[in-house]
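In the block that follows, a single chain appears as structure tokens, in the form predicted alone.
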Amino acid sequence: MKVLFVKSITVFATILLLAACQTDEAPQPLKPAPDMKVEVGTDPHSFAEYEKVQISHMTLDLDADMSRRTLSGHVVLDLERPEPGFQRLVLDTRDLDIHDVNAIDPDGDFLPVSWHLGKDHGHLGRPLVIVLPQGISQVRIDYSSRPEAFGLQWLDAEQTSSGRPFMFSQSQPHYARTWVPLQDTPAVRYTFDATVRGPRDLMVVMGADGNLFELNATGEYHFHMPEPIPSYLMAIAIGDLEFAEIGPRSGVYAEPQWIGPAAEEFDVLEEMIDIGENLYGPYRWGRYDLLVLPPSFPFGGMENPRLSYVTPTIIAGDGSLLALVAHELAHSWSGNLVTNAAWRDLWLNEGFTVYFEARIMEALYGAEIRDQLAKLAWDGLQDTLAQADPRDRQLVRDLSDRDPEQAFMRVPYDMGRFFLDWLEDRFGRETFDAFLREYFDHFAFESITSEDFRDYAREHLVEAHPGRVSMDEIDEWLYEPGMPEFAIAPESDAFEQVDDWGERWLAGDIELDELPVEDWSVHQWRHFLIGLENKLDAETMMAMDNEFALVEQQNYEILFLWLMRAIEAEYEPGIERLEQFLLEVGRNKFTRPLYASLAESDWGRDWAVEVYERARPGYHPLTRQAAERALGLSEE
């Protein structure tokens, strides 16, 4: 059978044999075939030609070296070949060292193949082009990541609360290619298995089935992801972790310092899952666990299936910041189950998720909290739209010539949510909920475009319930810049009351101790502090601190806003707390505007640069990138 198989290979056999005869002293990639030049594919942020050859399953075998800051080993890719005669596989890589590439023939034997790393395309990395003989449906790639891999953050012992090193991945939007050679586009979904060996005193976890609830003394861990996911949801972390059970299918992993507070803070997690299922159908991922990352994590959360990442900055002690957990859980339906096929369509992930998050928060805490959160989002969105580039002021955006990281702004999140709020208002909640449940069922485990949604909404909403919404109105939401005039602005009586009290205090009609702050929610406090922008001096801030101890706040949302006011007023106790904050916290939501405000002040830029240089080693690359732009240390 082997002889017949080899004879079936056409001109590529000659290429393979010639390449195999290379005798260079240093290992070299095998001689490329003439047609190995490649540019980006259908997805402008990926080189993958997935319409012709597509990954269906991956098997990873990796060793994690915490001192060298590398993952090394191999990946076996199972392939589907819609065009059997198409004889190359193109993968995305960025800063990976490729050691060897082999096809695996039908008998399971290795067959050396010609491969080539294309030119460097900046943030897109380099295409790995592999000659793919006919009859091949598996390839094995031996490789290693580099210490500077953008999608992996390696923390030294002194940068963690446990005093032990820590590593975690951040694959979204296109950083999985920095630790696995693969088709790094949300248009491609695959299942995977993984074996990972790490230090025996640290736990390895992944966004997959197989996470253990206690340390494995061998240091070897095995994982399986039975549901197909896109590459940006690939997740791995290694650290001194403990586990606390919350419900029969939920729990939390964290470093020892955080495990107790985290388990208490997230005690409603199982209830949230039940709410999600009651709204939009079964939770299809088995378990739902959280991993509390070190404070250097650049985001609030990341929705990796089965193991969502969250920042410790949401652990406020009173559950007041659990909207973020509701958001990451909601992604189990919107984003993970039904996924945007490209980053131009990010609103399909995030707009749906913010809407779903609001429904979970309403079920848990009532319509008043929902409305407060909606009003904060609406006000922030108006500011964003006023300042944004015109091409970024609509839901469907052209990102073809830009880093997909630029997709992540308020517009796809909040404008997408208000689009769905508007649809709910026009069709009624009962009808719209039924539509969403059917939508998640219909597109389950698929990656879709805005046009797929548009066609589905036309058939199942517009035409099924005539006279309520026109396709022209839907298209205005999707493709026209700015909020439509017919959008529905949220209102909150609770904020109006705060505004009234604030105006009376600023006018000198009442004293600080007369403000009814004991009745205010965290969101009312946030609204109050936002409204004080450029209205405070250092003396007034001192009086407020004496009354409310804001500089000692443990709620990071309130503390962040207080520090923003401290920069404006040059309030010394606030600046002292700001320095500590910037050295401890790497969440972009906080660090970027703080550095930007310092850079714009008359006094703060040089000080901010000095603080940044000390904080930089503990920041994620994304946080460094954003901070350096804010400080004018790098170009936009």
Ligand code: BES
The other form holds:
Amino acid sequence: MKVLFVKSITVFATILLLAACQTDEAPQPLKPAPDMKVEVGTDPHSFAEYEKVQISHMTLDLDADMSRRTLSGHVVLDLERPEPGFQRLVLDTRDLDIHDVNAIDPDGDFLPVSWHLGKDHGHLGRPLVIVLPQGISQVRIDYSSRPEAFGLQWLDAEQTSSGRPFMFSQSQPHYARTWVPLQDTPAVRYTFDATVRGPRDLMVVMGADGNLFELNATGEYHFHMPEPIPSYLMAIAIGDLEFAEIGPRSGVYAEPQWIGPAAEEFDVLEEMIDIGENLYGPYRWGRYDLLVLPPSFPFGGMENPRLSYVTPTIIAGDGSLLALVAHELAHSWSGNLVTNAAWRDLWLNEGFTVYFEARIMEALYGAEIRDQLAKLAWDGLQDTLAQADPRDRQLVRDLSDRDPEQAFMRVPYDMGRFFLDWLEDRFGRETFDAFLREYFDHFAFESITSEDFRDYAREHLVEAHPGRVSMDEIDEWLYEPGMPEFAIAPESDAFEQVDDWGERWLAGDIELDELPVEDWSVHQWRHFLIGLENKLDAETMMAMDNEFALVEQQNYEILFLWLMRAIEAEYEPGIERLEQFLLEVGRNKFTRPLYASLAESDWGRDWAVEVYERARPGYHPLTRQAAERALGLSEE
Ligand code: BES
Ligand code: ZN
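Could you switch over to the form predicted in complex with this ligand, since the one displayed so far is the form predicted alone?
And the full complex, kicking off with our chain again.
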């Protein structure tokens, strides 16, 4: 790369470190002074000192090499410098090869600067420390990602259903740093532009404006993100993608064989956006599209702005698993618009979103389905609370010395949601909805802490509507372990009926074919199968399969529970289906408990390790990590 030196040296003359670089030879990065300490900012999971200097815009220029499994090119970071005299920029990186760092002066000329990569901090990666001359507000970093980048999954042609390679990112919580050097903290927001070149026969998409509806024959794609986002929402994918329109501002991208079923399954998408707007104010991101990923995607969904990612395992054929779409869409308000400032505040993203998701589901399908989903969540949460480490049983948690990955468990999701259900109950829906609308508006495009929420709620709810809720009660929700006594447990008549039928069947009072399953919703089935934990033997399971063909289920939630029961009962046809399942699906919600249950069983661990070894090449790094922990192949 050609390096231009500053024209006006006087501006920078005071900077000795920089002056030392100004030779005719190619500049060598200077070693930093030994006492140049990297202070950790208020987000313990980022090295960025964002109170002193902050990214405000980013321009990416990347080439994607599908066979070498790398993204390489450069990023230009525009900086705001609230402390102009502070002459250091620290970025987060993990497994990145940094080739060159230059400042760009106000005339647009390159200026070599001193930089170094700090020591390796495991999952936090290595800080990239850049000496930042005064007056500089742009920095360019030339770099490439490595094939093992934790935040990217590269699939070969044989590993996809299209028979073409695929790549997708998963940046949350702190993996954006494995494909872009940046301030990888939800406390910092920036806009971005990107140019990405990929193979001519594959489409590149990003969580941004500018996604095309068909292939661009040049292989070059341009994106623009006009709304400021935190790094964990950076998203890119490349594959053999087709697009199907759903509504005027919504559609779906998928590999060819998924596109038809996906467009049908998600046909309520536009309606969901309208419901979201009616509840909590305008959708502020332009379009909302979904991208169906290969089944190795480690999550159900990821709320990447403008283009949320979803697993194909929610395409059930009957719209029964659309709560997940409602969830990712709801993040367009809770999370993407008003964002948790650090992972300790995750409940602000996920708890609000589960609440909001339930409101969308209620508006679409009625209170009955809402209650069934709430009851499933409540029961699951009780199990989690019973087993969890005490420090993980509360909404606001100290995660400072832990992997933020650990923030993602049921507590911030479901306890957060029941907290909001309780507030709704105490203040009434009308008051609470008005409060939420104001809240989203007030904090739009900001990153906030639990304490910011607390202060806002005190003023706009507790004090504005006295006598309903005390701050002590709110603090109990936020900072005390477990659910408060006064939490409101959801009830579902539909589940009670299932329980009655189930008890009569288990007691031998009725036969299998007398169970009124034709009337059962998918969620009633889920409740039924959860209730049968450790209660079935292989013979009974065979009889149930003869009656209900559960082993052939197309609905992955039901199939997953059936496979859990199959492990307990060592039920052969189930184990055969399980092997296929584990080789195909990498969604952690399913694979983790399946592997954990196999590891605990007296017969299954060696078999599971053997299946895992075969499945591993097709798994995402996150799925590998979770499976290896579940199987005891690696440390927690
Ligand atoms: N933001 C999460 C995805 C995520 C989870 C990223 C953990 C990083 C770590 C997403 O919105 C989510 O919560 N997905 C859930 C679905 C939801 C319906 C509970 C999932 O993937 O299961
Ligand atoms: Zn979520």
